[in-house]
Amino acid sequence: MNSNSSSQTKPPSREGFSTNLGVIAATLGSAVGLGNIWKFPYMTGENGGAAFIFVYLICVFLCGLPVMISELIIGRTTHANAVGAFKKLAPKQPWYMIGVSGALCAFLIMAYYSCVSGWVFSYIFKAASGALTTTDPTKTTEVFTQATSTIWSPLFWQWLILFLTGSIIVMGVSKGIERITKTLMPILFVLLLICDIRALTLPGASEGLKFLFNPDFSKITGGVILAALGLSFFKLSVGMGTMTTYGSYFRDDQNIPSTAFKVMISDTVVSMMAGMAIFPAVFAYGVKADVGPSLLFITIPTVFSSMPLGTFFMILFFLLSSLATVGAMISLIEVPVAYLSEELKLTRTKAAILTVVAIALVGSTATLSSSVLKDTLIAGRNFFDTYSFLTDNILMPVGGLFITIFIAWKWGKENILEKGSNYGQLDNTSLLTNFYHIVKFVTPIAIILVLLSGFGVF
């Protein structure tokens, strides 16, 4: 047996997922979030609709699923946390800096993460009150500017959800983050339902389904390959230590390939799902597709206030848009507190105090960037827009990168065939090594492309 086998055990101290679902629906719900519901949309609109699609699934095949299976692995072997991990299987050596930045990432990006999250749960209640129902996308937008351009309506949001999501990460693994998450995911699906059977019945609903399924391959360029690249990494929360942490909860006896092709399928369902929501009704009513990223906050408000009881729907899009919103939080809150409690010895409930209050100062200077704060610039960019650049463009693809660099040549074949079998008793010999040969060639090339569009290369 090699020599890593012995990082196996897992100290009896630590907490775990407890059950095969509970794996399942804490995994999907750190992959479901707000790039299901509003990234995929709004992508999907700007970049030509099922073409988009069929590149972003391509993506998803050799890029994100290929790093998920192999951050889900090294966690499970090591069952430590993001920075742990990498210590564990490369002792003194600086692989761990891997972890580092996936820590450091899942900061960040909570940082703007959590200011969305916080408009929102807003519009949850701004819909119950009437003051989106309306046809006039004006009318909507000087709403939304409202909402995000004055001082402590936007803060409290934005305070709140991560008070909210902080006190289920000191519940703990299995009571907290395993039991919430699956009460929140069959909700979703449930909300999402009536949200697609509502939009499929409306009229002219099919040049939406078109827009969905039937693909322009002339709009294929490499702009789109590229931001079907990154959007593959953002949805499936990959390379920001997220899946290395939750993979460090798995059981020894957890099948990975088959849980990650789980969530990925699941994952790709929900965002199908979330735009059968919404472009058969924007069709409907005649409205862009290719709005941009205003698609949720302005243009949805007006599609649905133009259908019957559209003012019931629209408060059951934004419920479930918040609820989607919950999970991916839970895991990007939960990577620097396993690191605080594990690395440092902190009691999870201070690990949990300290990342939500550092968030909740860091992140208030994105959420005031379309305020007090918005003539302060770095490069040229804003505190929102600077994080979201650091993460989705840098972070997210070096961390990807150097993960698929570690498993594939340095740990090697010999330890993902051992360790991805759970050693022989899996009989998947013949998957592991396609996916390693993945992993070493395919996967880095494609992350690369990624990488050096975000530094603007091409």
Contents of the next structure:
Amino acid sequence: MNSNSSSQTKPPSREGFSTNLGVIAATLGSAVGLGNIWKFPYMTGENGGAAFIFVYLICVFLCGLPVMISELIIGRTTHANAVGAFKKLAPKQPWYMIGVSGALCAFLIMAYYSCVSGWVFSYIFKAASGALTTTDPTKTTEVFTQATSTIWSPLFWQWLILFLTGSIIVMGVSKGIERITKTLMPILFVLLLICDIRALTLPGASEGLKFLFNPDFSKITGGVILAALGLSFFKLSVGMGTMTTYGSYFRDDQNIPSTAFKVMISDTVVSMMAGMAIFPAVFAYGVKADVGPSLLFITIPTVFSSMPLGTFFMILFFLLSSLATVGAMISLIEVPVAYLSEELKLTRTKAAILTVVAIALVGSTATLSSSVLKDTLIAGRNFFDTYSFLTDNILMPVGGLFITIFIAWKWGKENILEKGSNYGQLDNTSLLTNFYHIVKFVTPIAIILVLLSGFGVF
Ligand code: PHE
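Form predicted alone already given; the form predicted in complex with phenylalanine follows:
Now the complete complex, all chains and molecules, led by this one.
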């Protein structure tokens, strides 16, 4: 990608994704990651199961997906980074602050995401050493606690991951991002399928399925709905500039609503598959469903340990999961990097180094929240939880809110119909008209209500 290309509308030198499949793979590569295999299951466990999933799905349809389509259209129209896009569409107006807050949000997500990604990477080697070959959750809990509560080893993994991701970013968009994600996704999918089959045939698996599919709505509170909304944004990588940035690399003939829809469906399927691998094991082996962020690391080893060739599959699982986290991290780091290189005119390499070093520094506080900084709390939360809370519950929903307000109220229907249909090339006027009404009324009102109830205003 060229670092000084923001001033033209469609700069020929600005690199983008090269094929339709590449576009879907890269966008899916951003969406699929720790959110599916780690965050979705543990939040479902903490918030009571099926009813939470039900609310989550509503949030995906009414908020996450519409914001995703909005961002992709804005990005592709401007071919600019998350800040530059708004500067182009509304020069000399403060709308570009949406992009600035997005870049900050991406940075804060990375601070804790890279920590968890480091845990996943280290688990490839833990699995290979045989330390995880057990169906006893007390043992896997012990391994997890030991792995995360030391100082240097988790930091080493976090920094290694950041170095790796930074290097891919420096290599550029289509070469780095596309190639890696295109090969990765299908293999991860097959592995999850194997995992599901084993988990669903464990004795007592039906309890897990009940937990996932039999809703108990008494568990739903304002806070739970806000958590589901935050998760829907986190899952689809929206509300913070990633999809605006990725949209800017889209080809002009790409069908945006259809791409977004496909990505959303595939992403949801992967999350459900992860849930179906984890919850039967939770009930079969007596793990507490609401243990929180350690859930994946405690249960997945027990599932693999109860199948033939378990250690081999377990290594493969953590390997592929690590690579999936890299796909998501690339898209996160890309937001501040594209901003720094295109708006502040740093070279791409300098922008990447600066971003990665800053994340390593701030991110260390998230990693050390399991050890030396355990008792350092901000408003009752450690650093790790603070970054997650700020981004999930405030920055992404508020970002999404302003993006929909911008696209519907400021930019308007004409633009949506024109750009969303690739200047009339696609026959999707009625779909886009519905989309326009949703982003004009439904999504912003829903987000405002959820924010108000999540913060206890009513
Ligand atoms: N969607 C990614 C995941 O589920 C995380 C992410 C959030 C990536 C925001 C980019 C932007 O793992």
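It should be emphasised that the depicted structure is a prediction, and the values quoted were computed from it without experimental measurement. What we label the rigid core is the largest C-alpha set whose atoms superpose within 1.5 Å from one form to the other. Residue numbers count along the first chain shown, from 1.
Undergrad: Taking the rigid core as the reference frame, is the Cα of Y112 displaced by 2 Å or more between the two forms?
TA: The answer is no, as the C-alpha of Y112 shifts between the two forms by less than 2 Å after core alignment.
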